[in-house]
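One chain follows as structure tokens, the form predicted on its own.
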Amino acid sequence: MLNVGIIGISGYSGKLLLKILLNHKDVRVTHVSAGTTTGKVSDIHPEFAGKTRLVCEKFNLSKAKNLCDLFFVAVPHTKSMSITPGLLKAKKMVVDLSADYRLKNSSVYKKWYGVAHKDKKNLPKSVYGLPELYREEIKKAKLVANPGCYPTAAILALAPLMATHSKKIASIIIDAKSGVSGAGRKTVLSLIYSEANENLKAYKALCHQHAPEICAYLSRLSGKKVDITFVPHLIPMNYGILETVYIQLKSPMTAQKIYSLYQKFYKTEEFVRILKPGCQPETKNVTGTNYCDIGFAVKNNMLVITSAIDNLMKGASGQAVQNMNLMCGFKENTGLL
């Protein structure tokens, strides 16, 4: 049995751990903890009452270092870095669903997060924690890097494309849109339920930080350098992303062979499903789930791909888990089906 830690259990993605974990047959959590939040677990979510006796606690290393195996470090971007070193150094595998490991150049993290990483030495140990991709790097990993869920689909929506044909490519624009869940557990005007109900806005537009983090994956699957034109939206439901992908093709593809090359890549993918040429994915069918849905459409030179996750689980934490079940030796759907 692992003994497993979650550090930021009053976050959703912290939440959907428990809910994940306690159902999971070869784990027992042995501790929570967050920044400032304290109290019985079933106080800070009621709906885990009486399903656990668990009492969150300021994080404290020295003593949360011997009650577990490995950590789940959900807390906000840049406050990873000043805990998983310390984990590590204990010899504890970490799953982290921050940002702070997930780029390689420290130059770039500073741009993109505005602050100075503060773990140079473990940054080029981390391993980029989508399976689909890395798999046998992850086996062998101490320290992922949980991708974010923006990411997730876009990466997982060209990642054949990219490994195959990537020569084909002119450009391309992807138009994401995210339910406010994805902002995390904070009180933000914009976020409330009367400010963000019954409305539709673009938000980062070019400059969203998790821009640098595809092209970063896109380059290594295509041995080149991508640039991409990124477009994230806020949409008035709790859960979900729906990426559409429009990728400007230097010479045409057809439908079928377009479709034959992403069964073909992913057809030992048990989270991937590829939609039949016609069919578009929709974010209800994905919904609580740790799938990745695929659909296309092509008309001459210009290809669209769309895919749909649910955030806060092939986005957040059940890829999280996904991770941990290949990091432990333990079947890869363990707990998610």
Ligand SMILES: NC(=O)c1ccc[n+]([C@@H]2O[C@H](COP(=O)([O-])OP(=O)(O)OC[C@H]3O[C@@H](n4cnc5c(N)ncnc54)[C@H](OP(=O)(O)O)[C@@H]3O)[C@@H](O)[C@H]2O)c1
Given for the second form:
Amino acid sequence: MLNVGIIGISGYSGKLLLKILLNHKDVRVTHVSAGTTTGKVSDIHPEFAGKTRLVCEKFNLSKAKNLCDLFFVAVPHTKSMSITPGLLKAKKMVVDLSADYRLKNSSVYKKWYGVAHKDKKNLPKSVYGLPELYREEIKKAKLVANPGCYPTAAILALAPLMATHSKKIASIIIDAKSGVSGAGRKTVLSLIYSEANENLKAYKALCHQHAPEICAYLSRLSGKKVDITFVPHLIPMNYGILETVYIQLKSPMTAQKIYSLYQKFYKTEEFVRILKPGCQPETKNVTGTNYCDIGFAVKNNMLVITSAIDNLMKGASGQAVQNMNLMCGFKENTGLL
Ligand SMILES: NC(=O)c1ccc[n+]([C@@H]2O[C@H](COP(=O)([O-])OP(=O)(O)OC[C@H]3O[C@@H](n4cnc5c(N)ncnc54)[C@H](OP(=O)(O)O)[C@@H]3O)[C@@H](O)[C@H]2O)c1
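Show the other one: the form predicted in complex with the ligand, since we just had the form predicted on its own.
Then the entire complex follows, led off by the chain already shown.
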């Protein structure tokens, strides 16, 4: 049995981590903590009543490090880089759900997250936790940077094309839509029910912090610098991300060629489902699951790839557990089906 800790239990991804891990046959949750929230987990999240006696404490490294072999750090970006170094120093494995270890270039991090990176020492050691692309590195990693929710859907949508046909691409536009839980469980005026419900809006157009993450890993795949146009939207749903990716090709590709390419690329990937030509993914088909559904349409030089995930599952906690399974030698889908 692996002893695991969840830092950030009072948040949405922390809560979902606990739900998954309570049903995971190879782990025992031995520590839960938060920033300021304290008390019985069953009081913080009443859905756990009768299911756990865990008590949430304010995070304290010297206490926590003796209780677990692996920690999920599910705290806001800029906070993890103050917590994770101590865990690594204590020889613990870490799956970080924040953005703090995703961008290898600390200047790019500073530009997009507004603060200097505080843990440049561990930055080179992190492995980007997208199992479909970096499985073998994840298996050996002590620190996994779990991808962002928008980047997970975008990179999976584009990976087969970027890895094999990047020279054919003239431009990429990503129109992304997310449910409100994507912003976490904090109180923000624009996220309260009467503001977000019955409303649809773009936000952080061309300046969302996930754009450099998407570019960095698409560039790595294609072997050259990739730029994208990225516009996210807030939709009045609790969960779910749908991304519509418009790819201007330099020369036409047939529907059959695209379908074969994607099927072949993801042939052995349990959590990526390629839909038949003519079918499009829907958020409701992936809600509560760790799947990413991908569809497409092509006409002349315009290729449209669509992808849907649950922002808190494949976009956060589900993928984090998938990464833990790989790091610890468990079956990759344990707890996720
Ligand atoms: N929501 C998503 O769909 C999603 C998807 C992908 C990635 N992520 C990333 O995952 C991380 C967690 O997201 P979330 O949506 O679960 O956030 P959230 O609902 O806002 O929860 C944040 C959690 O972090 C805790 N926390 C804050 N500062 C802390 C500190 N200094 N030490 C210990 N705990 C601290 C909070 O505790 P208190 O309540 O006591 O302050 C809370 O439990 C974020 O970095 C986010 O960007 C989220």
